[in-house]
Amino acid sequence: MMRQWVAVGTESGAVWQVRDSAPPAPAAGELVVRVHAVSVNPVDTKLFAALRPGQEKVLGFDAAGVVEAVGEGVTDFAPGDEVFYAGDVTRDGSFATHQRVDARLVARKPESLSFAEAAALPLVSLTAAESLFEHLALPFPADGRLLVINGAGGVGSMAIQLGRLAGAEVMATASREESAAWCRALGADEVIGHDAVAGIEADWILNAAHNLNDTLEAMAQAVRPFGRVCALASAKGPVDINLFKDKSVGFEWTFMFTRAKHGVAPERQGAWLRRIARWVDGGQLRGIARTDWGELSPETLARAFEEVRSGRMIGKGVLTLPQEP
């Protein structure tokens, strides 16, 4: 039996419904994974809030679990393999006991991490890796300064570590002492307040903040000539990209779901997760799960969504799923 926690739009806002059905069968190129643990990301809360009356969505874009079945043509995985992945925004998500997923997006989970610890990694690790090494073109090894805005969040937590792994000097922004201590523990060479960005210099800037507009002018002042800037969040209103022209700065967006949604080399995400797993097991990266919300239920989902929406999360939070005996 498969159980799904479904977000349903109503006139008074979205609610959670629990539904049971037969487990899915994998199509060609797919896996069916028995999900053991999930995480919650800002994209989950945004999609939940945007549901109109009558709309339904199985959310969840981080998972770790065990392969139960493989589809035709899948040769890299077998039943019993322990895996982790971030999935596809156009499909049913991981808030379910079973999930169908494109095998190209999946990798074996780090052996040194529990399912819950592994579930905290995929979406933010992929976002950080693609942002740094594909969009910002951070060399490996890197000789220069990387600024990570919102360093204590999930993406920032991985970007600090990956920047250090590449050899860059890493600066991060944090607004509270607890957040700053977390950034330093992850390897940030220096931590500054959000209001100090305009006063520093950086070759590469990863903006993992929730509002691009608040940081645009400061980034334009901080980035060095011929530097690069990459942003996660959408702009909340018009922005003036001309601010970056005088320094010949490259500006790019990053969206982790682009490859799966548009079918552009999705296998690159499986490859990134394999690297992440090797680096974790080799002690070069550490897990970032800090909050355990307990067993997945409508009540724990509501608490998790409230904490993620607050914008004060440090690292990531996780939920575990009940397992059949």
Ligand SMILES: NC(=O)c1ccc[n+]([C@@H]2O[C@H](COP(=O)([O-])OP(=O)(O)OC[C@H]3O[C@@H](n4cnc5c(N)ncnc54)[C@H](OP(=O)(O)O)[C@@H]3O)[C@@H](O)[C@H]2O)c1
Given for the second form:
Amino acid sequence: MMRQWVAVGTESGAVWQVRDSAPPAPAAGELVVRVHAVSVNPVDTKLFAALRPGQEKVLGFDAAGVVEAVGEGVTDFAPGDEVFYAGDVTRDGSFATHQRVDARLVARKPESLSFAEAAALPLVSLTAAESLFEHLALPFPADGRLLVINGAGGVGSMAIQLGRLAGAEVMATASREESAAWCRALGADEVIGHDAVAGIEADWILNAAHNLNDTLEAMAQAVRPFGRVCALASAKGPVDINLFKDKSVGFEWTFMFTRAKHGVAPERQGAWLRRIARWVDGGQLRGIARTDWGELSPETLARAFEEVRSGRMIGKGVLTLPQEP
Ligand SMILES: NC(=O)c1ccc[n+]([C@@H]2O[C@H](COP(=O)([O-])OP(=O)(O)OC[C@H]3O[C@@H](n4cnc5c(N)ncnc54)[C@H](OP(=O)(O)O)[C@@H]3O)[C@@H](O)[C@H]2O)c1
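Could you present the same protein in the form predicted together with this ligand, rather than the form predicted alone shown above?
In what comes next, the whole complex appears, and the chain from above leads the way.
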């Protein structure tokens, strides 16, 4: 039996429904994974809030679990493998006991982490890795300064660590003592306030703030000539890209789901997750799960969504799934 926790749009906002059905079979190139743990990301709360009456979606992208079945042509995985992945925004998500996922997006989970700790990693690690090494094009070793705007959130927590791993000097922004301490513990060389960006210089800026418009002018001042900035969250209204012309600065976007959605080299995400797992098991990266919301249910999901929506999460929160005998 498969159980899914489905977000359903109603006139008074989206609600959770629990649905049981037969477990799916994998199509060619797919895995069916028995999900053990998931995390919640801002994209979940945004999609939940956007559901119109009658629309529904199985949310949840981050997952860690055990491969239950492999589809035709899959040679890298076998039943029993312990895996982690962030999946595909266009498909059914991981708030379910069983999930079908394109095998190319998947890697074996770090052996040194529990399922819950592993579930905290995929979406934010892929976002941070693609942003730093593909869009901002940090060389390895990176001789320069990386600024991470929103250092303590999920993406920032991995970007700080990956920036340091690459050899960059890493500055991060935070507004609370607790979030600043978390950034330092992850390796940030210096932590400044979110409103102090205009006063520093950086070669690369990863903007993981929830609102791009607030930080655009400050980034244009802080970025060094021929530097690059990378944004994650959509702008609310028009953005003046001319701000970056004078210094010949590259303005980049990362959308973590582009590879899966448009079918452009999705295997690169499996490869990134293999590297992340290797770095975690080798002690070069640490896990970032800080909040355990307990067993997945409509009640724990509601609590998790409220906390993620608050914009005050430090690191990541996780939920575990009941396992049938
Ligand atoms: N495009 C993509 O592929 C992609 C992927 C992942 C995430 N995102 C987006 O990127 C954003 C960050 O995601 P996340 O998962 O890292 O978020 P998150 O975990 O929810 O971030 C929480 C952190 O936000 C910080 N924060 C609050 N107000 C801020 C402000 N004005 N400026 C900067 N930081 C502030 C808080 O730090 P303080 O308490 O220190 O203020 C808090 O610790 C979200 O909008 C998300 O949807 C996009």
